[in-house]
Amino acid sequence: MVNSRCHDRWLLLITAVLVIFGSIMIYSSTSVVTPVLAKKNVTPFFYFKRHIFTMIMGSTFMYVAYRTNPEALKKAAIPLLVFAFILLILVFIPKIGISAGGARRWIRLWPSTFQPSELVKLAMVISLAKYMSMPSYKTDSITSFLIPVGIMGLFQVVFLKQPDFGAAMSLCILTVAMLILSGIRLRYIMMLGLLLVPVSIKLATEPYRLKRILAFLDPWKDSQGSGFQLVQSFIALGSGGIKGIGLGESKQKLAFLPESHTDFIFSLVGEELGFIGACFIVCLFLLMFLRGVSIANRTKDPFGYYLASGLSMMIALQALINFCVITGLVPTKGLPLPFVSYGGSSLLMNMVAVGLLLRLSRGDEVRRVIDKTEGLIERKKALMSVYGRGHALSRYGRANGQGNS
């Protein structure tokens, strides 16, 4: 029997102790005030009080998609989808859209920025989990394999044009990943790969990706220019060892690693605490990932189900190309580490997905029709035993707006 009561109480505390952390780890990362940010009049606790924001903000996202009915959410998904588009056209719009680094991401939106792509990506496993539960979608048929593709690949030119290739390469995994897991021929994704190779590599040939995986593939040759921030991640964790160097101990830190509070923070787990500290973060993620497959394989509603599924491997997927990266085993994407790096916009979003994993956790649903389905047999039960059979069933027919029979 389903407790439509409980929640996943594993995942609300893997939850809670990977945001504490994090907020540690931002805090050690950014206390320290280099000759660059002091210009900036940025204090030791600039980075601290505005991630503490972010976290009740993410709070409350996360128990209002606790509270959301996953009927609602269903209905939903195209007008989030669509919306998440209008946001990711507004990044294109001066006095809307920001510019740093020489890509377009992010959007004003007051007190702070916000990135669309992140919305797009949970946008996105909704929809997917509506449009794979529908009677209509067909695992053998090549047109409800094209219409998600086709949908992923109006995105992905939007991501290109910022340019955001991290974001495209998340969101076009993400949705090879939920088809597949939905059954799809696989003669399908084999084309779909096909057709991917001469664009990737079109897109891998422009100059500042092309400089990036020459970087990744030998990082010492140009070990001060676009291989510094690999090198300078290969030495933090180098220097860590076993147990680490000491929780706010890092030299990397003073300004020696670029992004040493966002995308590259787990490097920095990696010096202050060592290769414990860092496995310690590496399992929380997989025990995370682990749950949302539990939670998944209990819900027996197929919108439920691919929900579930697909919020899991957005968090894991993220978490594992960060890991990565940090590594040396694929090049920089600049992904930040879920819950673990300063970044309000990813915070937000998957706060949101564990929120949501949660309430599918209780079981609602599920546990409202085998009740009411209990309540009509029980009734049915009783007229008989009063009137019998057949004007029992007449009863039941008329009581149930079926009329005579």
Given for the second form:
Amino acid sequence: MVNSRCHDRWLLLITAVLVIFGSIMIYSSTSVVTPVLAKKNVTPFFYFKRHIFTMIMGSTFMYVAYRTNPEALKKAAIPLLVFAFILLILVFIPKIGISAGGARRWIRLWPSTFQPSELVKLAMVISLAKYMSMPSYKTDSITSFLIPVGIMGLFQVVFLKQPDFGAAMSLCILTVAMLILSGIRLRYIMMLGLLLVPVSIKLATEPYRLKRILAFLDPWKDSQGSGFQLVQSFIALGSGGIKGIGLGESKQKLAFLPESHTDFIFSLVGEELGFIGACFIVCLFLLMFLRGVSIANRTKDPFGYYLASGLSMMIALQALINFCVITGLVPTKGLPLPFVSYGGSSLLMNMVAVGLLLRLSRGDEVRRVIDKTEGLIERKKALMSVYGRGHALSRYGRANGQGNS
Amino acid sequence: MRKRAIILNTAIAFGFLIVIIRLADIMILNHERLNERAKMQQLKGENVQVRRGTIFDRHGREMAVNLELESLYCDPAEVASAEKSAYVLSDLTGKPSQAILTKLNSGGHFVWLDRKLEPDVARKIKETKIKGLAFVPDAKRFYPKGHLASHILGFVDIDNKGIEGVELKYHSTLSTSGRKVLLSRDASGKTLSQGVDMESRGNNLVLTIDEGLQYMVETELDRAMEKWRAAAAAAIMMDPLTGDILALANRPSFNPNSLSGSKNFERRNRAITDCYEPGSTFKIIIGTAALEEKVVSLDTPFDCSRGVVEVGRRRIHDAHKHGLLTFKEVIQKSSNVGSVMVGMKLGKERIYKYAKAFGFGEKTGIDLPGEVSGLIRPPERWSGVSIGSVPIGQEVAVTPLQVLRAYSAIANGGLLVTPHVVSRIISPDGKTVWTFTGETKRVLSQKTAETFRDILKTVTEEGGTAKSAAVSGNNVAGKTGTAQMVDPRTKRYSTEKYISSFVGFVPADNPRIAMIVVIYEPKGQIYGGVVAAPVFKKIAENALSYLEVPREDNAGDMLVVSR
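Let's see the other form, the form predicted together with the partner chain, since the form predicted alone is already up.
And the full complex, kicking off with our chain again.
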């Protein structure tokens, strides 16, 4: 039985809590049906039902990812990236691609839609992990730097064309983070600053974007215009206070706060569950990231290490950017909160990422030989972790000890 | 490489920490400010619907009250045998069973079957125990005095919403408890609850109306209608010092308790909503203007011996030839010829100025719905014959209330008052929350007002046009008016249809009441002095004794008149 192997139960638990929590918040956010929506046959369960369907699908995908051999994944990395690129191009083809809100980000996938940018991130992490684990990868070689950056640049062009600045930003940050992690020369990273040039040109030619980007600095100045969403987010968070106004009690979801079930669902969490609830979510993501780092540290081969690091950063950075957007620390970007926001593609891909992380946490593919006794000990400790205290330290200690041996 | 991983991971973890600090800043430190902001946009102050308040007359007598009844509704989905139920209900409510059956078979989960049922009917229906039927308490507006003051009180619809009169004008006051309740709203501004609170009562109104005086006015109007077989009539009694409307009545009238039997024209409050050409009562304008502007003195002579005066193509006649008249006699005898001569002396600018000052062509601001402003043309739009028409009250459209207010200004020494019917608003717990404080505006010097009052006194004396308005024991100051109606077919003055009016105040030197009586289309007689003045006299005599106003001829005795 797969489950008898020692995968990271904490990671699984955190994921489960986030996903279930997300479904509750989505129901809270979308169960108020206005007469306008009612005419379109939208019932209080419309979004919730779809989300549950995605959750079931996500769990299946997660299990498949868990059962996938990392070696096989390594081989499939480049084809996967090409496949993701093709899907990304498909959004521009009429009838297959779907345009919404002035952007083409989705492809039609009966009965729903799919956002290829989510797959791109995952494929990019796998490909980078493969590339960085290859013997030809040299941290002081400009070629080793330019190839991944070039590929990223190719995706960036497509993202800017859609336009999807949120995806562009998160892919860029993710790639750079992985490059830094691989130990590439920092001066190469500095060169990346040159990439800001086309961005600046784009901003200069379309001033409304610059205005929207800078609106986050003082949203109150134009609280009915460019700062509207952020002000509504602040009002939602602020009215929550420490304890929140109660689950399901949100007033901001009554059409005040745009995107309250997708990108800005965290504002709703703050309003309904207060500072305590919001911190709980932030801490879950932090904990998840730390689990990911710990899994990475326990892996033996470079591919596993980069893959585990990349996947945990993919989730953590996306969550972090979403938090920063909602709290007005960075310019407003359309980015969903992993596991919690309504949105099938994001949930599916993040659950696949967790599935892969869980597989890596088993460590059997990497360590090759499993000491049955040790496995039993780990199981026992895992059980202790549920009931006993101080388990985390002992576990860390062991993990580090193994890393050093 | 290991070091980099530690730095990078620490940086990311640190990012989460910053988010938590930022959250604490927004959610804890700025909680109060943002919460205010949230309340501001999420809540909407709304007046909650409650039981309507009571309307009292000036002495606390109930004019409009609520009857606590019950309304019957049903959930059609729950009614088992619709046909049988419809038959039973039809029998009890007296409504056609087919109509009830249609309701019982309708879709949805709520349908009114009958509103405001009599208590014994409701009891019998409850005894049938038909499934799916239910009752809610419902208040029916009831006017204990029936016809009395119906044009002032107005009425409400089935949902107790004010439709006419004070019920309409003061609807929100009557139907709210005076406090605003905060209701949740969505971004489009829709409130999320109805805000109906039938346990609470609304504010009560205290009218300026005196039920006793109102009764006298209405009784006499009825008699006059019968005597002169008139088409309509209106009378207003006002306290000339304060603008308190003491009584206001129109004929034809209606009973607000049985609206279905009343017609639209019966509901018209013609005292304020209908214009007429005032005729001689409008001579107040040239009379006061000429005195105030010192164009004439009391004894300035006007040669009216020809009995006619030409203005452009038009010839203006007197009712009969007068000879040489002083200014005082021109008013007393209501000479058209003399009045036109005075008007010519004044010029159109000054006539217009004084007419406007007396409030003609503008709403008086009375707190009743539907008031009209009337019409007085500015001098630049006068035709060549206008100077012969306006001084004698033609080519102008006024309401009876406007005329009464102008004469009240003579009574009170030159002040234009704001007429009103509600004097106080009393909260459900008995506190006075609002009291009428109307504006008064000086339009005439005290001296002119007193001089003109003395002239008006002579109208009811020997040699005046309205000897029949004289009240025994007290001086009456007033003026008659007899105006031809414009025939709507020929657009010319009719030779059969007249409007007779008398407006005045009493006691002349210490006025307690000012009153106008307007009789539309009297048959047989047309003159204000014959038709309207006796009505005035009768009401005034009753009212003075009711108000216990001492007789001026014998201060010791009280006139006792049974009513």
